[in-house]
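Here's a solo chain for you in structure tokens, the form predicted on its own.
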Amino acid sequence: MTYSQASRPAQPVPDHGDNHQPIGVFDSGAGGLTVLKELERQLPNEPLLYLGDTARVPYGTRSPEEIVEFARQIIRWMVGRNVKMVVMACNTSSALALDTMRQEFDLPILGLIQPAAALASSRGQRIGVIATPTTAKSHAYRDAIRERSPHTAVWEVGCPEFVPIVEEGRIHHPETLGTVRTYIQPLLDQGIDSLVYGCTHYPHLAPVLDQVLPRAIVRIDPAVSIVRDAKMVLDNLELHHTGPLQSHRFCVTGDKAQFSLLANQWLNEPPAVEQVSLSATSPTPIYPIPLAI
């Protein structure tokens, strides 16, 4: 059962004053800023703690064991900073680590796959998914879509070059159009009616994708769906921030320069960026809110 389906906790929710704790958001790099922007749009009063694991980007060619360990380190770090919820703004982590992290950490942890699959299955019958190689190989999207709509046709294509293109600022490079066309053409050959952006980096490629995709094909951005789920969880657990709006915090594990450059391009206000280490994390505290999952 997803957190959006969870009932109100059986025990009273402790009084947290103005619920000033931030929502933790993480990705392998800058791609998760697409989710952060959607959080700002749908939940404008919530303080956010964003972590880009830029020292280890991209995740899409990593092993499942590595992805689980990376997610564990990041969430442990975030819990040590008193987040009230974690949003995995990373499809690879959502596909491979979500279930394990929900077992290990006693706070709401939301992933991208299920919300996007629910939306996709309501929009199309011939669905294409572009994703990192690891996400595509997991068949997480295919399985989640067919769980809801068994007769829907789903094709998944791993696109290993997309994340480096975005992280390196090569979206408008002359060679990028050809690269995008190479990955998309097999899906067009199948006659898809919908396309899921199975990586949070991919909406940044929209100007190039729009040159390749017919307008009739529905584009599905999981960011919209996961933030709707986040809002429902905050409603159910009475965790909405009610005090004065606080500033967001942006952190990276690698060099700040390239992330800052991309964030300056994609966000309304250039953020201050901190470099942090995940190795010096404190033990996971017990989260005080009982959850119904």
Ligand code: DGL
Second form
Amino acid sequence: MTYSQASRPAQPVPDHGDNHQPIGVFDSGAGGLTVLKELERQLPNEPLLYLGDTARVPYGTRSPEEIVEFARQIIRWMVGRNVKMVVMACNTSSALALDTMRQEFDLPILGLIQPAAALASSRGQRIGVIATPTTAKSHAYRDAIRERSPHTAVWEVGCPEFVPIVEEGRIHHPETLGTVRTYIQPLLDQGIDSLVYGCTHYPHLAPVLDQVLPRAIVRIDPAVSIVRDAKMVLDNLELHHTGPLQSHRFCVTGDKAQFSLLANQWLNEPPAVEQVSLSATSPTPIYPIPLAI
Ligand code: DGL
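In place of the form predicted on its own, output the structure of the form predicted in complex with the named molecule.
Now the complete complex, all chains and molecules, led by this one.
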């Protein structure tokens, strides 16, 4: 299988295809760090360019048109910084903007929904999906799971309070447990056997979710399967980075402080974070490509 997934025609290899280029990874904020961590685990040599659109978080209550436009601006910005591939580390963008972005840009773009649905449908018969309201309303997960296994029962719950809890650093506040329980209980009442974390912010809430979810319920983190797909794309297109390790670059569109705090908690090393403007057009190259001798 190529990066294009079976149902789509293959897209051309980026003509600037050079394996020293970073993989672009984006989210509305700190949620995508959960995908970044999985990228580091499965693809430890790859340089990553992370963009958290923190000036506009949360995405999950925005209109489909806004989500498409934000993705367009971010991918354009990333293409200007020579990424070789884009990993949408945001379910909301994956649900609403992936198809349009694949039509508009000439490089591999990966979304979370299809790989996660493939994993979920192989693991569960009664699947709960917790997601942002916009993702839940799109029914992207239900449709993708049912396409694979038509008789699987799927319940999608929009959880508008989860992303603010994570972004505002309220994960360990006393009220958070009650809030999480409110959204999870209806799924437990349905007798789910597995639960998809349909928003990349939610693995940050795992310590609280674990207090509410029985152990027997299989947790499905889409990060694992999207990164597996990314690895396959790099294999097929021979785009792996093979040279010396390069450091990642972390950018945000809003305030750096809160993002840095979450990044420090989540990643092993505290990253340097820059504030950027998506409309800035003349980037300085940060990943120098060695001259061919
Ligand atoms: N983490 C993103 C997602 O997976 C966006 C959440 C938000 O900003 O509402 O959907």
